[in-house]
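A lone chain, given as structure tokens: the form predicted alone.
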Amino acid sequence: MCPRIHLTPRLAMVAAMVPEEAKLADIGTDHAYLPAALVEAGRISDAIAADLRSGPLDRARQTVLEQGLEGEIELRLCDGLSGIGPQEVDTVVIAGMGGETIAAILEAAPWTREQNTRLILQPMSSMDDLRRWLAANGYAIEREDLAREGETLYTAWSVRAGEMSPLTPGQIVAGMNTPHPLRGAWLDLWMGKVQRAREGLERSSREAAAGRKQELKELYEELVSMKKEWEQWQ
């Protein structure tokens, strides 16, 4: 048996959101490091590790065998949640995917909303689109966290069925403001993205760009205000 799994900061952030004794499904599991670490730590008794492709699922099978976790982690080859029954889980992790892919997986599994399954989502892109989709489809973000891995910042969300409070443009792209130690760097990241988009539009002479320029100007100003609020908390 190999030494216990050591999770990267990104996956450790996700793992910290999984409740004790959860009936877990890890979607897009790849090496199955997350469910393996949670089982080894005694946080959960068993889990389903699912992936769309046989290659990643083979890597997950290797992890399960090396860690001696046969019978504690079940492997499933399926697209999203298509091969998992609502009665089998109460917590679903979807990590390391784009926001649009995460939304598509949830759209195909409305039971996650109907039975108020806890969702732990770690989008890698299109975070604003995913927030909008969640709000429009009966889900609410209860908690957000941040982690740094190398030079890259990651976010993860704990989501349940419910009504999301209206979000400002700044909250849609960067989330709710908190005193989190990495929040300042996260806001800097988004201010840089918005500023680059503004500079790109400045080179456009199209009238249609005028409205978008104003939207980006207001978004940038809101992000600056959020950064100042965060600095006051430090």
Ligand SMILES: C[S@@+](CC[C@H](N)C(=O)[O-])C[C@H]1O[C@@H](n2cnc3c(N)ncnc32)[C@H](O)[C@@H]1O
The other form holds:
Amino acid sequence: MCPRIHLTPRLAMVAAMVPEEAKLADIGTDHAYLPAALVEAGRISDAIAADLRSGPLDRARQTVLEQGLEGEIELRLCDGLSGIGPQEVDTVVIAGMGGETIAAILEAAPWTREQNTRLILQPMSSMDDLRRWLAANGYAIEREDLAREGETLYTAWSVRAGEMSPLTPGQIVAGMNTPHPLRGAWLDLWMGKVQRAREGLERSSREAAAGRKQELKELYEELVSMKKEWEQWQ
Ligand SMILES: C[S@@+](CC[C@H](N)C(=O)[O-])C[C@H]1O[C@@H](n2cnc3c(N)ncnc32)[C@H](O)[C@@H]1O
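Since the one above is the form predicted alone, can you give the form predicted together with this ligand too?
The complete assembly is shown below, putting the previous chain first.
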């Protein structure tokens, strides 16, 4: 048998959000590293590992066989949650996908809100769109975390059915301010993105750009004040 699965910081952050003894489905599992590591650590007894494509699911099968987890991890080929019954899970992980794909998967599975399933979401892009979608569709982000792999920062959110208090533009892009040690670098990342968008717009003389320039200026200022608040907490 192979050595136990070692998770990278991004997936370790996601794994840490999974409650002990969760009835877990990992959607878009690819290698099935996350459920395999959680079972091996004794945090959960079994899991469903699902993927849209057969190539990733074959990789998941290889992990399951190599780790001797045939009795613990069940593989499913399906789009999002379409092949998972609401009664089978209380926790769903959707990690390593764009925010729009995550929103589309949840849109097609309203039972996750109706039965208050715990969702652990790790968007790679379009985080603002995903936050807006969650707020508009009866979900609340209860906790956010950050992890670094090399030069890259990642976020993961623990989400339940509920009402989210209205978010400011800065909170929509960068999340709630916290004293997290990586929060300063996360805010720097967003300030850089907003600054580059502002510079792009500076070259545009179109009248319509004026409103957007003002929005980006205010967003940048809010991110700067979040960074100052974070510095005071350090
Ligand atoms: C980048 S991998 C992420 C793997 C793993 N979850 C992680 O975070 O390391 C994205 C995986 O999501 C799968 N995927 C994309 N859209 C999907 C969908 N609608 N339903 C299920 N799986 C999907 C892809 O086939 C791919 O295996």
